[in-house]
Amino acid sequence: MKLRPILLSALCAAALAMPVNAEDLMIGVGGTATSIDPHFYNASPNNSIAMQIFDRLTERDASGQLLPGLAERWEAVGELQWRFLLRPDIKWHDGEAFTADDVVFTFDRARDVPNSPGGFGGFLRAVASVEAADDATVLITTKAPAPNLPGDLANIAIVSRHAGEGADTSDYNSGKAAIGTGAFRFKEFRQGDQITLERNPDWWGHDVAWDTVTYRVISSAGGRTTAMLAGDVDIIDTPAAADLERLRSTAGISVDSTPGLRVIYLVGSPLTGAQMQFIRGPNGEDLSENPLADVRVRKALSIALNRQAIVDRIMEGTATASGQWLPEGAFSYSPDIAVPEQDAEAAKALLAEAGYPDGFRLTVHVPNDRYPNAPAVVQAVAQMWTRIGVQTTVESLPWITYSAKMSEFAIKLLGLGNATFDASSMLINVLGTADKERGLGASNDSGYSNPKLDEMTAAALSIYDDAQREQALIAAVKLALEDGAILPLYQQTNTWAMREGLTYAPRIDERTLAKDIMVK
C-alpha cells in the first residue's frame, strides 16, 4: 500500500513585484536545524538540510517510493545478508573518491554520536556487520532476517571516512567535516538563523536549478506568510491554516499540499525522577508515585480529549484526527483502530479507580516553534484535562531548549514523521526500551518500557512476507495503544506556498529539499 500525494494548486496568472531569481533561492522554514552533523539528531529540520549535503544508499521520492541512491541496486543474499552495488565514479565535495569503505565508516559512526538527543541507531539495529567486498560493493550481514533494511537505510546519510574520522559534531557544524556527495556543498551555518548552501556541479543526480540556497529560519507561521507576501522568500513551509486562503488568492503565489506521515502525539513519562516537579497532588503536595505510570490514568487522559474538535477549530482542516500513528493507506495502518471518543465521565471514573478521585496537578510541555499551532493545541488539551480534575498548566519553549530537556518533562507534545513509512519507526525508536546495544529507544526520552512490545516488534520485522509482517506490526501497534504508550492526536497535512514559476512536489515526509525545487 502506498500513500498518494494530493496536489492542491491555486496558480495565479500575475507575477509578484519581485521576480524569481533563477540562480539563488531563499526558503523560509519554521523548524530550526540544530546541527549539520547528519547523525546527530533524527529530526525533520536537520534531515532536510542533511539531504542536501549528503546522500544515502537508498532514497525516497515525494510519495515515499524507494529509489536507488548511492547504491545503484541491491539484493538479498540469503536470509541474513544484503549486497549493495555502488554507483561508479562518485566524488566527495573535495574531489576524493567515494568507496564502500566510507559506508563501513558511516554505519559505525551513525550508531552512537555523543550527546545526541535522538539518533539513528534504530535504523541499524538489524546490522551485525558491514564489509567492503571491494570499492563498489557493500555486504551487510544482519542479526536476523531484515526485509526492511533497504528502506531503513534511506535514513542514514553517508559521510566520508577521510573527513569524518576523528571529527565531532562541532566539526560538521563549522563545515570542516561537512564533506558530502550531495547536490549542495556547505557554505554557512548560523543556528536558529540561517543555513547557506552552494550547488555541487559534480553531483551525480538530476539537474539542480540553484547556485546558492539559503534556508532562513522564521519560527512564526505568520512571519513566514508575511515574508512570502513581501517577496522576501521564494517558498515557505507549514504556512498557518488561517493564512492559506489569503495565500491561495494572492496573484503570483501557489499553494501545494499532501497528506503527511507525521503524527502529533502526547507522551507521558512513568518515571519518578525530575518529572515529578511537574506532577503534584490536587492541593500542590508532593506525590510518592507517578500517576502517569498507571495505564488507567493514561487512558483517562486519552478519552478526555476531543480530537476532532482540535482538528476542526485549531488546525482548521489541515490535519486529520487519529487514534494511531499512521495515516490511512500506509503499510501497517489498521482500519480497526478508531479515533477515541471523548467521554469525560468515563475518564473521571478511571481516575477514581486509579486512586485519584480528586485528580492531580500536571504541567504539559510544548515547543512553540516546531509544529503548526502546537501551543494552541496544548492549551485546548489542558482545558479538556482540567475538566476531568487534572488541573493542567502549559509551558512552551523554543525547540532548541525543548529538545535538550525533553527527558525531564512529565508529559509533552511531540511529532514523529514515521521515517520507515510503517509502524516500526515509532515502535523501535520512541517506544522501544532504551538499549543502544539492541538499537532500541534512540528517541525514547519518556522512559517507557514494555518488553512484550519489544519482542513483538522484533518478531514482526523479521518476517519477509509482506502481508504477514503487516499483520504482526498491527498487533504490536494495538498493544502499544492499549497500554497508552502514547496518545495520538492527529496527522498533519504538509503544505508549501511558493512563487509562481516554481514547482515542488509536496512530500509526505514534509522535508523541504532545495534540490527538488524547480523552475517551470
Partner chain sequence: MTLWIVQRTLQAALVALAMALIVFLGLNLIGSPIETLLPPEATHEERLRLIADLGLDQPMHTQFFLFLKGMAQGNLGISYVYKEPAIELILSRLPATLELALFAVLLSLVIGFPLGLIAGYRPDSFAAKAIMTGSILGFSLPIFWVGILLIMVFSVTLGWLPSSGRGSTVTILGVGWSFLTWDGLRHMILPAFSLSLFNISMVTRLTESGVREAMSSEYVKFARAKGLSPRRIMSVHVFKNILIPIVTVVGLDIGTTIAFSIVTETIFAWPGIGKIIIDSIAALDRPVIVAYLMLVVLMFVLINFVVDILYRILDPRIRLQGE
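Remember, predicted model here, so these are calculated numbers, not experimental data. Numbering follows the first chain given and starts at 1. What changes on going to the form predicted in complex with its partner chain:
Structural comment: of the residues 123, 492, 86, 454, the hinge joining the rigid parts that turn between the two forms is found at 492.
If you fit the larger rigid part between the two forms on its C-alpha atoms, the smaller part is left turned by 32 degrees.
Okay, that was the form predicted on its own. Show me the form predicted in complex with its partner chain next.
The next block holds one chain only.
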C-alpha cells in the first residue's frame, strides 16, 4: 500500500531529473590529444579538447575573428600595458569563483610545464608582468609594444590557482586538476583512444546542444569515413580527399569546408654550405655560388609552377592555390596579391638573366608522412621546374629524419599552421633573421635573412591601430614575396563531414569544437 506513492514519486523524480535535451555526440578525429593539460603541448588535437574544458581571455571564431572570452573588454593603456576586464560571476567546474588571480597563476604556469614539448611560451614572450588589479581586472605589462597580445592570449587556457597549484600533467589527465570554466567538464581520458566530456550547465557562453561528447580517435582516414558511413560517429574531421565524393553523395551526410590557415610552401636556402650538395651545374659540376641566392632564380622557380593544376589534380579540391600565406578573410590577407600565373618562358628568361641559361640541377626535399599528398605535389613541382631547365630530383623522407636534417637542404617543402592568425608568425618565426635574444627566426633554418624585412616586421608589430597595423603587415608580406623568401603553394582546406541535421561552421584553425556543433 505504501509502495505506490513511493514509486510514483520516484518516477516523477526520475522524469524531472531527465535533461530535456538528452543528446550525446560522437566525434571521430584523426589526431590524438596527448594530454588534458592545456599547457602541455600546442597542437591542434590538444587545443580542441582544451578549448572545451577551459576558456581563454579572448577567443577566436570560425573565421579567426577575435571575440571576448573570459574578458569582456580590453584596452591598451599606453604602449606597454593592457587592461583586461573580466566577465562577472563565472564559476569553475567545482563551484569556486573565477577571479583575476587565476589569470596571474595561469601565466606563470603556462610558460614552463616541466618535460613538456610546450609551445605556449612564445605567446607570453612579450609579457613582462601580470597583476590582478582587483578580482575582475587583469593588468599586463609588456616588455615592448605588443599590439598582438590579445590575439596571442586567445591561445592561453586559463586554469585555476586552487586546483592548478602544484598539479602536474598527470593530475590533469586523471581529471583531478582538470577544473576549467569551459562549456564541458572532464569526464574520462582514455589515452589515444577517446576523451569523454559532459556538459557544464553553468557555462556563461551560448547554449550547448550536447550532454555528453566523446572525441574518438580514428587515425586512419579510411576508418573515419567508414565510421561516418556506418553511423558510428556523428561527425568526422579531415576526411580523405578520395572519400569526399562518396561522402557528399551519401544521403544523410553533409560535408562542409573552408580554406584554412595552414599554408604549404617551398623555401629555398641561399647559403653555400651543405646545401651545395643538392645544387649542381647543368652537367653535374660544382657551383661556386648558390643560384637560390639570386632573387631572379627564386622568382623563376615560382612562376614556373601551375599552382591551380596542383590544387585541382593532386589535392583534388582539398586546397586553395595561394600567392601569400593566409586565406581570404584573415587579418593581413591582401586581396591584391594574386596567385602567380604560370609563365615558363618568362621563367627561362629570368634564369638566363641571372646567369643560368642552361639551368642547373636541383634536389628538392619533401616529408612523406606529414602533409597530405605532399610527395605527389613535389613530384609535380619537380616536373614543372625541369621544363624550364632546372633538372630536379625529389627526395622524400619520413618526418623524423627530414626534420633533423632540414637545415642542410637546398630547397624544401614545409607547412605552417599559423598560431597568430595573421602574417606575423611566418614573418617572425620562419623569415625573421635568426636571433635568439629577440626570439626571432626560431624556425628559420634556411638561412634567409633580410634586415629590411625584419625592420618592417618589428615596426608593424608595434602599431596599436588595427587598420594601420594590417597595412604595415601587408607591406612586409609583399616585400617578402617579392624577395622570393618563400614560394607559397596552397592553403589546405579544412573539411568536416557530419550527419544530416548537424551544422558546424568550418574553422580556419582546423579545430573541432563540440560546443559549436549545433543541431539544425
